[in-house]
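Only one chain comes next, encoded as structure tokens, the form predicted on its own.
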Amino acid sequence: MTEAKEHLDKIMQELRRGTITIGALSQLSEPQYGYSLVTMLSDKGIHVEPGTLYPLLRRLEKQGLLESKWDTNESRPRKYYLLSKTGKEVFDLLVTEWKSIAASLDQIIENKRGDENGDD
């Protein structure tokens, strides 16, 4: 593995955290159970392991972003998640500053272009 490529992974692993976050509160205004969650992610584009988003609910939940709730009727119990009223909330106002912050970053990146371009 490259040295650049070893960098990388860990920048990459760093990002992903927060955009995990955002990605799950997204997927939850609808309940969902563990399992389901990933696969709604995956679908989407985020990869993200149980064991990273088992441990990231139950973070959540006790921040009291979410609220929980176990369904026995089935075969196998499922702790099914979705947002509070304060989740709503704080899920409103990350997007808006995910929005500001990538907005911030094209502008960048782009000036950073035009200059390696010669452009003014």
Second form
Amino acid sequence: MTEAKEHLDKIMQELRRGTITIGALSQLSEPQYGYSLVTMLSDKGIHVEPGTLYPLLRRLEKQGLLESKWDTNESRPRKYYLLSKTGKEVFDLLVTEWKSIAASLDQIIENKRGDENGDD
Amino acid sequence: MEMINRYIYAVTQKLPQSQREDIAIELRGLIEDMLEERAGQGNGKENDVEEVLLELGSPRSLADKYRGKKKYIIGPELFDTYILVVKIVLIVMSSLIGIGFIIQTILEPMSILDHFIDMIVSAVTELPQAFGWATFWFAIGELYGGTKQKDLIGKEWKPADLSPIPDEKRQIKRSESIVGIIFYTIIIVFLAFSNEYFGIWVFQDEFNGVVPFLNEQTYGSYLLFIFLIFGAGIIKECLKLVAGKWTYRLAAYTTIVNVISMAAILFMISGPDFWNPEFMNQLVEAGVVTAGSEAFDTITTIWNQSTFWILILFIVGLVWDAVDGFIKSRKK
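Can you now output the form predicted together with the partner chain? The one shown was the form predicted on its own.
Entire complex below, previous chain first.
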């Protein structure tokens, strides 16, 4: 059972990598700073470590999907990220892709279950 | 607080200069946010910092995530060849240093201690140098190869781009290059560090010394050229080893390398002070020939013309090597 758990951990890590990007993009139509995004996602059931999210936000900014702005008015300076125009387009496309993948996978998994039940 | 500073320093230290400040501010904000949240839950203060830092992970792994990709001096593509070349060069050099010690001891057994110290000094100074130079040139290759790969990504790859499997004649045998590298290393070590033994060995019942071919006074300043000429040979063999088959590009590189060695040889050999100016007199003094004899005249002629013929030999060899590369590249 522990072996299965180890495999699961590895595969889940790969699986999560892409979904975190979608999760982060989904919350950034309003400006957010890194840690507020961590809490927001966590409240919605998506757990992401800050050590993963912060570098990801930077990468997305570099790719032009996000824009950023330092806010120095608060007690500590914070970098706020917001979807760029390209970012919005990419996010919409991603959502369509995701839905189609989810639908296909659902169907495959359901069929498999159906087959197994039929065998019994 | 001190621990947080240390953590931020450890992370940013591993990042490019341009991003350090930005990421440092961001990280500090993040850690303070995380601490604040924990404090809100009413936990002790001291442990919180440690827990937060543990959650962020080791500075190395966090810096890796920020960097996105790994960096190499010598990447995985070149690494095997690099190790091979370093092994060859180091093994050949250590054997030569050992052999040098044995020969010197046989010739002059009385000063065995001096020879032994010479051997240790050679090993300590020359082996790291050889290692350093090999690493330097491979690092240059990695740098150049790396940028080349980036250019290629821009172009769309087509199956038609696949180059045909090279036939036997175009393939470069690894053994060929390895022998080449061994050969050049031997010459470098011999010429650079035992040049006083490069000459006519005089034996009369026992070893009586060497009449050197080269001018020992000026030799030091020519050493650089020796390294250049034969070092270029090693670089050429490494290029062949990495390429694995003859292509026009490779042939062009070997030609460039050959032209450089040829220029260095020309400059060196045609200089007035390269050869031992007292060679003939010393031969007579050593009792090998008698002045005015027929043998003396013959040797004088050979000695005076040797520069010309050695030059011709080198040029023919290098030109042939370059032409041969192009011919082999053309074979389909």
